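A single chain comes next, written as structure tokens; it is the form predicted alone.
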Amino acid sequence: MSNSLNSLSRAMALGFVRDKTALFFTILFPLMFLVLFGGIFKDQTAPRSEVVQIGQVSLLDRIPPAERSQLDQVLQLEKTDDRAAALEKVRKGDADAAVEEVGQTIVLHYAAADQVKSGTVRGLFDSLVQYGNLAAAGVTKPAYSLETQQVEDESLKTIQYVTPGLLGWAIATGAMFGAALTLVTWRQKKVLRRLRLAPVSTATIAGARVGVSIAIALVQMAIFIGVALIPYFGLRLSAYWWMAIPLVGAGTLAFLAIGLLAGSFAKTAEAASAIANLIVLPMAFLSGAFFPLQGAPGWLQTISKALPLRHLVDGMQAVMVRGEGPASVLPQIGILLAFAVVVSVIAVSLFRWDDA
């Protein structure tokens, strides 16, 4: 048996890798997405206010260096004496407000177009106005004070984010078209009848697959996690992203079990490529591979939560990036594994050695 399972593993592995085309919609194609969405959102950050300050405006000139230091991290200053250009740029939108002092008080211009800019820039001049109130009445020491501590929130930067969940979105394509591909084709070329009649188990032929979907997926994980730690994308991996790995190997039989129930039924290569796409693409969207469903209605979300790459997507998001502990990703894995189970019982009643 030990013989016969390396045999067809070898098999397997030299088939996938002078398969120029899986290699490239397995590892190259998710990659791109990889060094394409953390390239360009690399920087992101919280946008400054625009603010165009006309003329003199004592409130914002007398404003010590240390405090200037604090407030041009919030708000982005341009001066100029051209009232009428100033309101024109509030207008057509290339600043956020305007402001101008007129005698003691503080005129905002601002447009109603963008209502978070606006209110995010009135909220900001509202505090700038009690703090000069309080200066000139000569208040020099407030009664209270105010210390802030970062906790760790949510909010992922974008490469901390789209790096699990290409990696989860890469890993059910390759093991989903894996699976179907291969056993179509082998059905196809008579291979699965030979394999039949020869002294080889069923088991051998499962346990080969299930061996080299594996090692595919970690070679996948290992290389996009060695492009997103490049100082360029700056990826930061928690103390836990070890535990990855059998989340990893959780969410490979699950898609592979995916991946029979398709070939199983499926006559050809592209209909089993065509069933492939039509089941991870929408699953990507909808599990929060590409963008976050926080915002999402609660009805996706539901179905989402139905969906097993959702599980693979957040037990990595947890471990890799977000710092939570091994015990974190248990109930993800065993969700996996039940779906894994359910799905090959599905599609082991479905499965033909031929197409006679």
Second form
Amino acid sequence: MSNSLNSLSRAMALGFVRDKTALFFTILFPLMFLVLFGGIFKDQTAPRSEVVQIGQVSLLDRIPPAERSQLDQVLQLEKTDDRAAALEKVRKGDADAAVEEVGQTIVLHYAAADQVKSGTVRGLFDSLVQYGNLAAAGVTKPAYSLETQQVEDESLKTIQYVTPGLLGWAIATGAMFGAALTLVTWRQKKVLRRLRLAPVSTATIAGARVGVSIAIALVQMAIFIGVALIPYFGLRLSAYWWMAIPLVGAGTLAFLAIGLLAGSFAKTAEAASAIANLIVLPMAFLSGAFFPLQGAPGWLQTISKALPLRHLVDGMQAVMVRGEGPASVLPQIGILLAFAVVVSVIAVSLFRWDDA
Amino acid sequence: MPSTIVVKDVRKLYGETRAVDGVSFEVSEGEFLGILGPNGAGKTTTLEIIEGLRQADEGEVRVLGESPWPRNPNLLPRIGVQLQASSFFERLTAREQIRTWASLYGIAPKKADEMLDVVGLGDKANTPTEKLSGGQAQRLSIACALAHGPDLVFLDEPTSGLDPQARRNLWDLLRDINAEGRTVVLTTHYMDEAEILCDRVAIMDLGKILELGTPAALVRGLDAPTHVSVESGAIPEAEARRLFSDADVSDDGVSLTIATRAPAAVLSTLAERNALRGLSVRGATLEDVFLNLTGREYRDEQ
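Could you give the coordinates for the form predicted in complex with its partner chain, as opposed to the form predicted alone above?
Following is the full complex, with the preceding chain placed first.
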């Protein structure tokens, strides 16, 4: 019995390790996304506004040097006397705005093409004018002051967000494809039939698949965390990150069950791949595996709550990077396991030993 | 001696099609039985019912004294089943393949490796199964079915798609398996294979067994004419027709053929006239038996 389990697991593991396509799509491909997202958005700070100053603008010219350097962090000024050329630059998008002084009025020329940038520049000059007015009125210590800080940056840097998300996607892909393709190719090649004629129980066969898939998922987890921890990416794991291990186990079971269901419908390996892809990709987007769902409409959030990947990703974020306690992910583990049981029951009822 | 397999009036319907339509036969211990018939004759379904892969709608099946349906754990270690050459785990070498299958029966790796040598694949042990030739894959498949030393072996068209040399090699292997005292049941659509290998042959078509017996008895029972051929011109066609008036004489320009039921008389007459140049004598074969039974040409594989 244990002998059968070992040798079947070994056969499956060897089949996986020697399958270059499977290795690529379950490990390398998601890892590429991690490296891309982690690298591109590594030093994400608000970009400086580029503004062309036409002639003399006393408001800007009179700013004392100490405050000037502070202003330089958000504003890059370029001086010119050629008004036409300056406006042309704005029109072409080479500068965010052009500023000139007409009498007592500060005139800001901007293009509305990039609303975020033009909004930023407008806001910036609005406050500069107010500041100038206060200074002109002799107020050196305003009654209120506003200091802004970006909150997201503090709680979840990009790498903190994408590591659990992409890992969840990778695990879902690995487990689903593993189950669906094993079932379909074994049925097609009559390996299932041959196994039915061997003294080995279905529990042993299923057990081998579950064991191998969980092992693959843990390897994926180790590689992902290992890469994200490299100082260049700078992942910082929180104290109870290891609670992600049972989460990954429960998640693997849930996605194995979905893969089994997909494999029950599909007749060929190609069809099984297509069905698995049709499920896993939209689910990854809807589950916030790639980007946050905070801005998504309510109905989408509701759909998302029905997806197992959403709970896997939420749970992993909670314990891996948000620093929540071990017990906080018990509901997610419960949901994933319940999902696995329900879908498995359906899949088993649809199970066929052969095509005929 | 108790029968290894007893099949009594088994029927299986697929929708409107009578895949197996009242089949009965017995196979005794150590016997080599062939089930011969074209595709769609019902031979594979019959085999699957005996193996325990399918349930018969009607009738009774006993294998080694037990019922194969539903899946019978007592029976499984005692039977060996070769399905098709492609029924392997993906991306394993020949050695890993047979060791995996053997371990499911509790057989040690060493014994599995020996089986690889028995089928002549010792030097292919490290070759991925996907890279084996058709004949090698068939032999590996048979080795996987035999590693646990079953009393009863089922082979489903083991030589289909093989070249003549590979078929002959496989025939030697199958004869050896049977010589070790194992009971072998084989399905085939090759007449020559059944004739050469099997102790008895069941000819099946349209779900029924048309005839069951030793190949020699089937052919003898046919009472088919013997074809005596000599080189064209050894004897004039007209004279041949006159001499052998109750035979069927034809000349295709290369050889003159006399289809007769009294070959001894024809041969002595030809010898008297010194007309035996290029002589060949062909008796009836299983193919003729099949033709006679079904009244039509042999339906070949689509």
